[in-house]
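Starting off, we have a lone chain in the form predicted alone, written out as structure tokens.
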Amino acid sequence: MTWDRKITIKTERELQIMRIAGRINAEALAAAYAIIRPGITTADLNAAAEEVQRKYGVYSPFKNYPGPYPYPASTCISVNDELVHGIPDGRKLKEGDIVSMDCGTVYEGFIGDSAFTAQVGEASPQAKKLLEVTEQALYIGISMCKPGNRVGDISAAIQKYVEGNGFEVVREYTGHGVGRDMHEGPQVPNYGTPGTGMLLRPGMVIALEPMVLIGSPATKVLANQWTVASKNGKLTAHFEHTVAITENGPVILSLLEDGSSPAQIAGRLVK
């Protein structure tokens, strides 16, 4: 993918209003995630979350998003060896499928983005292991984004607890910064070398986004040419929060008013 990779610095006002849209953003994937279970299709979890969308007089800078064709849906639902950008339809959930479903909220012209992925019913032992060791990446990747740190110390950090798990992350798709803009810079990869890349300040917000892979890095794009899956057919995973750096460290914007994720709200999360 490419994107402007313009760095904005918010203001105190500005990062509030991140808040806000960050936590209208949870509270929908909270909704999707409270009713995930096999017989579920995408396209309900995806209505699940416009609804609460439609709540709060916002929308989701998904909708229309320039690429092959404007993208059709509010969020992004991929399945089992889907890894993003998955369509919401008809397809019913599973027993055992693990899925991902990621969301972006526009509210008074900022942006919230974040992302989930969850076990349907009982999933497999590797399933779980698979979620478990892709959402502590994340908050691995969180703890890093410190001002003085630089993108590639947050990079290394994933890749190596990752990798250290006996699995792989993804090369052609990154974390980014977020602000009025989905996809503005800097570039955070998965992967990369300590102390290399951009200089992190306060003001500037980052969508952390781990992506893991089972066996290889590698990736397809499938037929209706929006949807990444895994090129050897196994399971994916993928989380995500719009992070904050301040003088205090790092501060989540993509949590609930209670400060939960969306998946402790619903009270199903894995570890």
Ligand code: MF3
The other form holds:
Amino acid sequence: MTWDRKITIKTERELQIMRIAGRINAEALAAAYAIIRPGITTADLNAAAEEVQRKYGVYSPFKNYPGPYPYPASTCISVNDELVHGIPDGRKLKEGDIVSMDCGTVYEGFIGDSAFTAQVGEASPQAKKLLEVTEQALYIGISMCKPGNRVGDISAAIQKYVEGNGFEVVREYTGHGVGRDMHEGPQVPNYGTPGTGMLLRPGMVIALEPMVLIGSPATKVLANQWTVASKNGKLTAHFEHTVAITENGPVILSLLEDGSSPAQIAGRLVK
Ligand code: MF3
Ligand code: CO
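Moving on from the form predicted alone, please list the structure of the form predicted in complex with the named molecule.
After this comes the whole thing, all chains and molecules, with the earlier chain placed first.
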């Protein structure tokens, strides 16, 4: 899916607001992360995130987002082979599943957008490697978010790391600029060529979101018309942060107040 939307440059004040949107969003994700265990439903996780949003008087831009029909929930929760846009429901998570949760928050008109993938109990060694590689790909992409670099530098770095670890990057879905709109320009693919694409400038804010598959990058859309899954039925993973490009380099806006990520796998993760 290729599109061409407006790019907005944020002021210092707007970046402060976006940091708050991102922090509240991280709290919503962390509240859900904290209750992940076998037996819990994906609707329970959605409710945990919504409760935090209600507490702050904010809401998710996902709700009613236009698509085949208005998106029906505040979060996307995708299990195992489901890559993105899973709709929360009464399904119970099982020991060894992996679950991705994507949440957005609108605060003072600006959006924070972030996602993680977590194990339910303990997943297989291959699943763990998939999660580690996908999360690390996100941080490698973030490290490229500097003025003077181009979108293709981010894309290529993500692709190289993921493929170097034996996995595949999605082709049909991308990261994106984010601001007052959830999907602004530039589009940020998870594959590409260094030195190509749009020049990164201070004040741009982008949501980087590596989506990683095993064996083949092919995806399919399920019967509910929203959920995207791997075509081959193998596991998939997705991590996302909202990142500001500043003179001093990348600033992750979608972290908790203490600078940590909502889900830190076995404590081995960077901030
Ligand atoms: N956070 C996602 C994205 O970056 C998913 C939004 S899809 C929606 O595109 F329909 F739920 F809004
Ligand atoms: Co996004």
